[in-house]
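There is one chain below, alone, in structure tokens, taken in the form predicted on its own.
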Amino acid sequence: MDSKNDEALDIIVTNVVATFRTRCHLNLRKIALEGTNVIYKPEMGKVLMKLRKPKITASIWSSGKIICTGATSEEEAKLGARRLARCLQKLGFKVRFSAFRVVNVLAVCSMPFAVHLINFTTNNRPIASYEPELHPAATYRIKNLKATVQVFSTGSLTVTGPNVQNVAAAVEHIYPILYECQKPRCK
């Protein structure tokens, strides 16, 4: 970051997606009838189960694969996944919590300046794309971090990546590039 203009950027994690396996077959009909906060979707072959604390929603398949969404940190995602496993154990399944993995992290961040998107995309043409007819943001992909940054003209960023560290590294990577393309301040 620029030494004369050091400002701490708040990166707010809004969603963490994690998966885990139960290592046993699950009877979806039994979960739907006996479980709490459950929505049964037989046409999709899954059950949605919601927890209030931490606030997460889980998609449960009969194979034992479970996807948890809605957590705001990796620790909260793991805690929610373990609570789901415990709920399934209380319903009578021989659940063993295994193969937990954070798959995706979504975060938002706001730059202290507005960005000139056309300059930004022309300077970074192969990895940045901007189609104003399709979407109001420019997309910037960082291959080595496996992260994607959506840059809006207001300076707002939406960052997706495989974990929180990669998301933070993506914001650090893109800040100097955006600083060069900032809009002049209106008086």
Given for the second form:
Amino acid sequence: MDSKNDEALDIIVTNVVATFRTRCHLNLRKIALEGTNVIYKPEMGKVLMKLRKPKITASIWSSGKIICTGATSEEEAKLGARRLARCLQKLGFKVRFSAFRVVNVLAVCSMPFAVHLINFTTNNRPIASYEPELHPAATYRIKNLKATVQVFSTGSLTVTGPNVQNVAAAVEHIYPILYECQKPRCK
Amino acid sequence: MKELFLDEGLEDRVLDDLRHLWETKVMQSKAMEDFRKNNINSSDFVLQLPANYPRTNTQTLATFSLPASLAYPVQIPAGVTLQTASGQLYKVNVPVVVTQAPVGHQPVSNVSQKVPERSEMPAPQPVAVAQNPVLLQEPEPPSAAPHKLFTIPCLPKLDLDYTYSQLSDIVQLDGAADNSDPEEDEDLPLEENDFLGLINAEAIRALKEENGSDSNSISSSSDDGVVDELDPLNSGDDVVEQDIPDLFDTDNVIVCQYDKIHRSKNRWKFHLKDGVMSYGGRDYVFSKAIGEAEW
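Can you swap the form predicted on its own for the form predicted in complex with the partner chain?
All chains and molecules follow, beginning with the one already shown.
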């Protein structure tokens, strides 16, 4: 069901966060010394490894848990994660790529109209919250999708959710609601 | 350099002699790899005071003994007091470097940059020679072991050369030994302060064992696919070989210590100190270096 208007909205995924496990203990010091493009953070007990393509930064813990951030799509995240596991394997660890899971997807979107935030929050009282002193955007949480949408008065949105589909659904869901509270542009 | 010497009241000739001495020394050090390894038992170094030294001093030669365990070259910073066998105490005004002369080498004309100062300072212990009460600082007694003669080259540059030759012997075991970053020459792993790659022997053994058992379980040797045995993941020949391995390997390396390394996104800023940079085949030494790079 297309609840949008005729124009298609551009939802741009800016960040995908994924985790996976290597199922083996990792010697951080060894990775820090022998790996390429690594940053050792002993005070936090992790090593950051950056990949150039796909542009991904991974936080590696000695337990074997790895968090991969910076990808622009779910496939890219997986590809990057595998590359990373590959790197670790080359360093000599018995890496087994397991439990890959996309944890968070961040996307931005722009409405073709401005939004009157006060009206918007008043109409959607429990689901939307707006505290201009804290943050200039109104936060709208979609419980069943587990997605959060931040609406700015300019009509820009940022959407975060567990996967890309949810994010797209969230935008679809919120569009009509925003449409009602739009601010006439020429004011 | 000459002015410095002249200030002290020394002669030109002395500087020339010193230079000769130093040159022979350096040549010898090149010839015999590690200078220090030459037998070091104990040591005396001979201090020859300049002939025209104003103060009284009947003896122009003072022989000092240094503890046997010292590794050479020895640096004696200013302010230290040395004691001769006879009990005379000399306070070092100007920093001195004591190096070990090759066996049997007689310091012919030896120059001392050190101006022993006979200041009127209360001595904590009774001094044998009446004319020079000196402040006692060094507690080390002269050793009784067989003595060697030493010269005191005073060119500070000498220090540096030792460091350099020693540095070139150091094997770098960390990271990619050659730098892959196009703009910056320093290896990321070098961030570890002073850390020149000491790999645990145990880790190496463990690694070897792992590799041994791995080669059985890993599918292809050439591709080295990721071994995935778990839930959603299939074993990987389709998995990715790193297609940009290292952008390019260079031989440009910097070995140093860091004051501060900072990064914002992909912009890096380096504040380094006390290091040697090998760049374009040439070596540069620095006490401070600041760099910026994009990754």
